[in-house]
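To begin, one chain is listed below as structure tokens, in the form predicted alone.
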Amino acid sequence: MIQNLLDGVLTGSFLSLGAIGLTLVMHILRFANFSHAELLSIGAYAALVFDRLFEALLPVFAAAFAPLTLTGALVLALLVSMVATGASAVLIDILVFRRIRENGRELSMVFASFGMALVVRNLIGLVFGLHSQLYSPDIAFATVLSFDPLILVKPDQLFVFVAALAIMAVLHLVLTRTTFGFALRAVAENPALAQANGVNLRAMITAVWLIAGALAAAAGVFYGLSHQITPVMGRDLVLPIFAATIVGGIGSVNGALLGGFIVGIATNLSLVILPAGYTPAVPFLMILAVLLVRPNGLFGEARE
């Protein structure tokens, strides 16, 4: 039970990153972007490519930071991947979502996001193959935190947890202590009024896509450090990320953070009473429960 709880907290760290990006897009642009989880795949595979590139060009960065399997090359690749994935999100918006949004067809944007998810997923499979891949072939040995009961944790998992919290803390400061953060919240509440007061609406939308893409890239890389990366990882993560967003409340960054941990913990604790094959249904059941009991989520507010 305690091991499942710990695993749930560690899983929740990267789910929260994905959910924060999704909740920002949903709050600003008012549509459910079902292709958001594919940004995690883009980020994970972009980091894989740049990791191999940096290892070849800069051998000094190929060494791992013991006891982690993380290398200096992968750290650099993570940063580049966040930029590249943010740019990819902006490009997708320019090519697809902006055209539909300017015609005032919000429901069409939802259907378009399904299509984009399929396109991105299959492109990744075409380029990288359908097999799973690892950032490092090294075996990561778990550290024993307790013998009675037996509690194990991998150093990479602790790194993911700490790094995810650090990214969330920086984002929180940006959104609550800067002029940009105030402008972004103004656009979320009333785009027309914010634009009338001098806020560049198009620039804010571009910034939201950049942030969402960067957070998704970090979540994808962190997932890859704890698991394996595959072309269908976005398909497998879309439901938990949406569940975290809905549980926390659409538009609430703090809610998405908490929702990610709630979903991660609930999914891992369900292994105590359910066979592993049934755990993917847990996020869906959580979505149904929240929509029935508290449709606006834990921290969400009703919107007109």
Given for the second form:
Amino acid sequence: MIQNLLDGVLTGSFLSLGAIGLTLVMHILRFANFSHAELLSIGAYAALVFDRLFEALLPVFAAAFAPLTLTGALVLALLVSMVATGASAVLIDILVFRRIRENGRELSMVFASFGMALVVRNLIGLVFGLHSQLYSPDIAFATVLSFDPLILVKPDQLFVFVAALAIMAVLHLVLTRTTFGFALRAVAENPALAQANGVNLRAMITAVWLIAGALAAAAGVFYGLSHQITPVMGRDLVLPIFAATIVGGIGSVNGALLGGFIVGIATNLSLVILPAGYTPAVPFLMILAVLLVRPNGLFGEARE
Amino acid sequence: MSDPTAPEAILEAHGVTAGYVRDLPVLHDVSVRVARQRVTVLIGPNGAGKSTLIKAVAGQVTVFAGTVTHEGTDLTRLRPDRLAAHGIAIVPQTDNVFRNLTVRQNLALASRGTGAAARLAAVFDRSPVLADKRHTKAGALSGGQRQVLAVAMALAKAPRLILMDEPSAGLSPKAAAEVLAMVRRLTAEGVSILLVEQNVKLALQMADHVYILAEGRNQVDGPAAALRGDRIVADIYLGGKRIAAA
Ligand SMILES: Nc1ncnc2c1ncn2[C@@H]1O[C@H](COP(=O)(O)OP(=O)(O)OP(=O)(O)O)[C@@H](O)[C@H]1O
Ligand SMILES: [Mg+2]
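Can you give me the structure for the form predicted together with the partner chain, which would complement the form predicted alone we have just seen?
Whole complex next, starting from this chain.
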């Protein structure tokens, strides 16, 4: 039970990162982006490529920070992947979403995002193969916190939790303390008024994709560190990430953060009472429950 | 009505045809001239196109024909986010503050750029109400306070021209008179004003020049003093009563 709770917190760490990016995109561009979880895959694979590259080029970074399996090369690769994934998100917007947006069809955006998800997923499978991969072949030994009941934590998991919180703290400061953050929130609420105040909408949309992509990359790498990297990870994560944004309330960054942990914990706790095969249904049930009881989520504002 | 002693124009809309949907103009061949350091008021019935004219100047609706000139520069089809860079601020009729941002965040956003801190401080000096509520979300302000904030957001840009769309709407008669008196004082500080006002009586009292729009077209215009005694204006807008010259 406590083990499930801990696992849930870990799951929550990367779900929150994914959900925050998704909620920002949904709030500012006003469409449900079903390809968001594929940005996690792009981030995870980009980090894998850069990790191997840095290990080869800079052997000093190849050693792990014991007791983590994490290496300097992977940390560098994570940072580069955040930028690269942000850039991919911008590129996808320019190639696909912007064109549809400028023709003003919201529903087409949703369908296009489904299509985009399939394209990205299959491209990754084509290039990297369908098998799962790991950042490190080393086996991470779990630290036993307690024998009865048995509670295990891997050092990597603690790193993921702390790093995720740190990234969210930075984002929170940017959104609440800087004029850039005010501008972003202003665009989400009232684009015309934001423009009249000198805010460049296109630049803000680019910024949102960069942020969402960077957060997704971190989420993808953290998922890869604690699970495995596979081309279908986006498919497995899209529902929990949507559940997290809906539970939190679309547009609310704090809501998405909390929503990620709520969904992560609920899914893992459900293992106590449900057979493992049913856990993927838990986020779906949570979406239904929230939509029935509190359609705007925990923190969402009613719109219009 | 050209008057050789009239001050130079800061803004001129000439023959503007504009609207929200292609081939369906709301404004037809509308011309308006705003003199420097004067208050120019637009009045007219609901749906006359007053807000649309303000938006056309601000680049927020499509101008199909005609020109908008500001300080000698052609601003027709201006990108809406470039308005502030030309020294123009707008106070929209509705949704004119960011409800999810605090008073201070609204003003910080509005006053970005060089000398922002000083302009922000000046706004708080001028409006103690806003200073008191600086950490309150704008959505939690009263209607009157929200209008004060919307006007303050315009002033925080230190603009040379302000476009105001019914800043007194929804206010008590006293608060409305205060807002308009404040607008009047701004001209002494070098600001020029294009104002939409639904209270014709107040408008004729505080304006320098008045334009009457109806059905998207210019109807009558002239110095406020002249229109105050005008038979037609009185009949249409004041139920036959003429206002005594102030
Ligand atoms: N966003 C919009 N899209 C399409 N048509 C619009 C839009 N806003 C206004 N209109 C139409 O344009 C015309 C002029 O509206 P406008 O808002 O300019 O009038 P107004 O003179 O400001 O009226 P009010 O006194 O009610 O504010 C109206 O027929 C209105 O229905
Ligand atoms: Mg109007």
